[in-house]
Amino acid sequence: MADVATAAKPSEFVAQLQAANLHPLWDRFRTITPVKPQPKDPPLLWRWRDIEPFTERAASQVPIDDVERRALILVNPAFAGDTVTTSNLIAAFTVLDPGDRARPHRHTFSAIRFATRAEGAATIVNGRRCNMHDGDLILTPPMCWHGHINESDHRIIWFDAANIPLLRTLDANFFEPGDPKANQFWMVDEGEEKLWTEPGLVGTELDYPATHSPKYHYSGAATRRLLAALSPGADGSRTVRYTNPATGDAVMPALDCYAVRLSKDRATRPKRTTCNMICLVVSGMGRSTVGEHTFDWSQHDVFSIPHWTLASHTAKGGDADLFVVSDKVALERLDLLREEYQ
């Protein structure tokens, strides 16, 4: 009987601690200090052929004047209905019909646009007009006013990514809507963007922001030229990092972007890292093994690579290009980035 009473005391003590808004470390140490990262989401593939019909329905059923953005966000069900693609990141496809204007606004989270079928569209960022061409990357850094317009005669679609989940976790987001009737917002040219168009050249008297790239528009044609000029790595792949031309750092303080060219039938070396990645297939076909999952992909498909999950990629039938967006720079700045190869 004494043994039973003695055994009950620790749990009684824990209950008393909890009632006083205290938790004992000793009975939950393994829970709050895991030995390695434990992503809750498995990798997931979103096929463009499944997404495209929904973009058509969205364009026909959702008037652009009634919504902040006509975008379809890619959601991993592992997050129990939360609007998350992978930890810290979301990805989406935005649709604009001819004449559509996605009203101006600004926010604390970082976002990018990557032109998939966007010829004829433009994004206005802080008074600069960025015309979208095949494979272009356009930044909308934190708290920069931006809006989108389709002045072509056809429907356009682009790929978006943002670090909204990270900002929500930190509860650090601010949002400010613009005036949808402010026509002067759209009446701009490239403005100061032309100061950052020449590689390797920076004006000595320029006053540029310290936290993000002063260049907002990165040419898809230039990216393809550099990928073609690079020597392949040991596994045949070639990688380009989009950088801040003034500092050489990542384009934004918590969002990092890369272009990767995979060589035909040469698998990349399996790698895992503490950052999360979302991959858009820009061109070609291939296969990826991410963790215990293997899937085939083709142009405009999207797949996620959760943190601390081994991933390897192979192009099939020819070279293949991927656009990769990640939270790597955020982990670097927190001194939490860790990478290893198998």
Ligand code: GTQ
The other form holds:
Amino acid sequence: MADVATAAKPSEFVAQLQAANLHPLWDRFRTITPVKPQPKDPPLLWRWRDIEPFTERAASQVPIDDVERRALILVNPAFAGDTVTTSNLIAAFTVLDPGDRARPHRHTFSAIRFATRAEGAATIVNGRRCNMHDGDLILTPPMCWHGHINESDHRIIWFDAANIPLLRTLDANFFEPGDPKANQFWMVDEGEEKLWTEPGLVGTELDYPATHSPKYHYSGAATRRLLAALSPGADGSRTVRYTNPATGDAVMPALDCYAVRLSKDRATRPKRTTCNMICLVVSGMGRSTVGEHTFDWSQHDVFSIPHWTLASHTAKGGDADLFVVSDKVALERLDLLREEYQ
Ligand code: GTQ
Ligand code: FE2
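Since we've got the form predicted on its own here, give me the form predicted together with ligand GTQ too.
Then the entire complex follows, led off by the chain already shown.
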């Protein structure tokens, strides 16, 4: 006999539980333990041609001395105004005018920058000068001091990415500003980066942290040479993982990077994974189908592949190169990485 009185009881009971700082599991079990991941964000494409005018405006309107970094972060509105590109990750474009110095700092989040139009810029990481050339990847691992400088005669723009949202979720960010007037910070050469430039050769008495790559600078020319030397897989694609040369693992504790070359007109097998990815189009043109969305992309466009969303990519008109930054290693370390092909 389900009368009105007994039907009303659970909600009254729930209200009393809530007033006592208790929640019943039974009426919200499905919500708090979904049967599969539920990304908040649909995939999104940011076109370089839409971003570029804003980089120009940022350079002319925002003095570098007034800001920590002159970076334009790519945001998905699905995160309701929060500064997130896709779960756990942000991507941005950073602009430096000739003579600009982005002051040194360090933090617990992991970050990378990838040289799109950055010939002539340099990032100094822990006392090593890393001169940026086309397609170079530069790491700023957790708590490594870093600053940027443009000593060229032209405006410089690069792509960067970081796991700031992950560290905000964990509330594990620490940040230390450096001394903006400390000139000696900038007065360095490549320093110990020399110890990590010969693949397969490692000094035996070196002292370096095991937590992240001791190599900070990965050459674009070397990456392109290796991509060209690899034989394409069954779907025509070739993938290079950027690794810690001392361990063979991902470059940083929770940020993982890949270079992918797609063969003309060959669609990659649709795949979904529990990790999140941001793809930068390094060169070429193509089309990606990510979940329900299809994006036509060209050089320096960026698109997101939210976790557990099927993605397939095809180069058009020639081969195409993508740079992919992901939180894959974070999921791996928690034993939460699942990958599935359609
Ligand atoms: O270059 O130091 O886009 O700390 C976001 C945070 C760049 C950087 C970003 C950063 C940096
Ligand atoms: Fe930084």
